[in-house]
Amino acid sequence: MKNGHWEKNLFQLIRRTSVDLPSDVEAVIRRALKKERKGSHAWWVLNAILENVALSRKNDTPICQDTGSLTFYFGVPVGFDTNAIVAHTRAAVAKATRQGYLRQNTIDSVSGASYDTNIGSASPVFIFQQQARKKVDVRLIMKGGGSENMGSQYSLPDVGIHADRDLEGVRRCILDAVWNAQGNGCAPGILGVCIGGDRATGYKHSKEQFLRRLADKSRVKALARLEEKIMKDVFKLGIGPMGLGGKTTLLGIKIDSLSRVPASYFVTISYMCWAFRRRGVLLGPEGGVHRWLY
C-alpha cells in the first residue's frame, strides 16, 4: 500500500467524528425538542444539547469531553494489506490525540498508567471484513465510558422479570435495561440489541447496530415491529433526558439476531449516549476520499 492520503484522511475521519454530530442524529433530537413542553427540564436539556452541538461544530472542538473508546470497522478488497492500514490508523489516532480531538483516554488496566497517544492493548479496536469491492469502507464509532457502563446482557428465561425465550421476553429485557439506567449514560440514548449468539458475539453484534441510520427499520418484519413497540413503551416510562423526566428517553433502537445453541438464549443490549459519534468514509486505492458517509 502506497502512503498516498491514508493517514491524512483517517485523521479527518477521527476529527469529524469527534466534533460534528451526524445529521440523522441531530434531526431526531430536534424533533424530540418540539415534542417536549417548552421550559420543562426535558426541553432545557435537549436545547442545551443542540447548543452544544452547534458550538462544537463552529469551534472545531469535541462534542463531549469523554471521547471514549474508538472502534474502526473496515470493509476491504480481497487481498488488501490490513497491516498497513492499521499502522496509518494508529498514526492518525496519535495525531488526533496530540491535537486535542481525542482525550488521553486509554489506561493500562494493571498499572493504571495512561497511554498518552491512545495507542495501547486493543486500543483502538479494529474489525475487518473482506468484500468484493475496490474501495475501502471505513466506519468509526466513538463510545464514551458512561454509555458503555449501561450495557447489559440477559440470559433467558429470566424469572426476575418474567421473561421467557420469545420476543415478548426480549421486550421485557430491553425495558428493564432502560428502567435500570434511569437516565444514566447521558440519555436520551440509542440502543443496539442482539438476540442470540454467545456472550462475546452478542456484544459485538449489538454494537454493530450503531452503524445503521436512525431512520431505518429492521429487514425482519417481526423485529421492525418490536423496535416500534419498544419506542412507544419507553415513551410511557417518563424517564426523559438525563433522567429528569419527559417524553424523550430514547432516540432510537436497532435490533438484530444471531443463531444460538439450544442451551443459551442471550439478549445483549449496548447503550449509546445522545452524543452518537459515528461516521464513515469511502477511500480509494491511494487513500483519497471518494465519499463521506452519514
Second form
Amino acid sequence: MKNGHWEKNLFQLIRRTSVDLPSDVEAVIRRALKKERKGSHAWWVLNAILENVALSRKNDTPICQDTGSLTFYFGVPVGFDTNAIVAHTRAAVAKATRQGYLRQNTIDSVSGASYDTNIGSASPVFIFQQQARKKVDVRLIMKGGGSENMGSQYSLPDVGIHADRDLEGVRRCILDAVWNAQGNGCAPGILGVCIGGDRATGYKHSKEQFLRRLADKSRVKALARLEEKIMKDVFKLGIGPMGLGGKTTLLGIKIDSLSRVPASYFVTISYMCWAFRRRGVLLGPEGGVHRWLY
Amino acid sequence: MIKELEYPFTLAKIRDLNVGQRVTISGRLFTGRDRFHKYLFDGGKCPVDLKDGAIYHAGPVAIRREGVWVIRVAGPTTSMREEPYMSRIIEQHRVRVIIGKGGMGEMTRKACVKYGCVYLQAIGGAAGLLAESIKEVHGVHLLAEFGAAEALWDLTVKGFSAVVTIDASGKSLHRRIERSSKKALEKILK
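With the form predicted alone in hand, show me what the form predicted in complex with its partner chain looks like.
Complete assembly follows, chain above in first position.
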C-alpha cells in the first residue's frame, strides 16, 4: 500500500475528533441546559461547556487538554494490508502530536518517561474487523483518563449492592457506578455497558457502545427499556454537571450483551465524559475520503 | 455575585470565601499534577515559592512556537489522585488555593481548615475556555523529568473562572452532593 492519501486523511480524522464535538452530543447538551435552573452551578457549567465547544471549533484547538487514549476501529476489506495502515496511522498520530492536536500523553509504565510522539506499545489502540465492502471504515474514539478511571466491572451476584443475576441486578450495578463516579468522570457522562463476556471482552464491548449515536436505542427490547429506565433514575440523583448538583448527570446510556460462561456474569461499565470525541470516515482504495461519518 | 481573587492569596482573602461562591482568579498560578505532588511529598525541592500561591491540577497541551511556549489548552484534571499528598503540601508550603476538578477528600478538607486553604472547582474539559485566561507563560520547571503534561508551568492568568467547593471553615459541596445523591439512590432502589 502506497502512502497516497492515507496519512493525510487519518491526520484529518484525528484533528476533527480532537477539536470538533459531534453534533448529536452538542444537541443533547443544549437540551439539558434548558432543564437546569438559570444561574445555578449546573447552568453555569453547561453554558461554559457549550462556549468551550464553539471556541475549540473556531480556534482549531483540542476540546479538552486530555486528548486521551486513541482507539481506532477499522472495518477493512478482504486482503487489506493492515500493517501498512498501522504505520500510516502512527505517522498521523505523531504529526497530530507535533502540531498540538494531541497532548504528549503516553508514558512508559516502568521508567516513567514521556514519549514525545504518543507512539507506545498500547498507543494508539487498533481494532480490526474484516468486512465484505470495498471501502475502509475508520472510526476514532478519544477518551480522557479521568473518565477512563471511572470505568468499573461487577461480578454478579454482588452482595454489597444486592445485585442478582438479572436485569434488576444490572440496573443496580449501573446506578452504583454512576454514584461512585460523582462528577469525577467529567459529568454529564455517557455510559457504555456490556452484560456478559469475559473480563477483557466485557470492557472492549462496553467501549464499542460509544460508536452508537446518542439517539440510538438497543434493538433488544428489554435493554432499550433498561436504557430508558436508567436515564429516568439518574435524573433524580442530583449529582449534576461536574458533580456540583443539578439534573443532568448523564447524557446517554448504551447497553448491549455478550454470551457468557455459566460461572461468570460480568456487568462492565465504561464512562465517557461530556467531551465525547467520536468521529469516523469512509476511505476509498487509495485512502481518499469517500464520506465523513457522524 | 462573582468574587475577584488576586494573587497573592493571603489568609484574610481565603477566610473570606464560602462554599458555592463563584470566583475569578487573576495573577500568578502554578500547574502541578500527579508526579509533582508525589515529588514534593517525598521531600523534593520546589522550584518556585508556593506560599500564598495556587496550585492548579492540570496538564496543558503546550507547544513551542519559534522558541516560545504556547499553552493551547489547559483544563483541570481529577484532584482526588493527589489526596494522599495534598495535606502535607498545604502544611509545608502554605499553598492557599487548590484548583482542580471533582473535589478532594477528608485529609485535604481538614488541612484547609487547619492551615487556611480553599479548593476551587474549575470546569473539567473546558480546556480552551480556561486557556483563554492564560496571559503569560513565565517558565516551566521539571520539564525534562516529568514531561510537558506533568511539568510545573508558571503562569499569569486573568479572569480564570471557578467555584469554591471546599472552604477554609471545612464546608464541602462535594460531601454535601455525595450524601444527598446517596439518599436519592437509596430511595430509587427501595
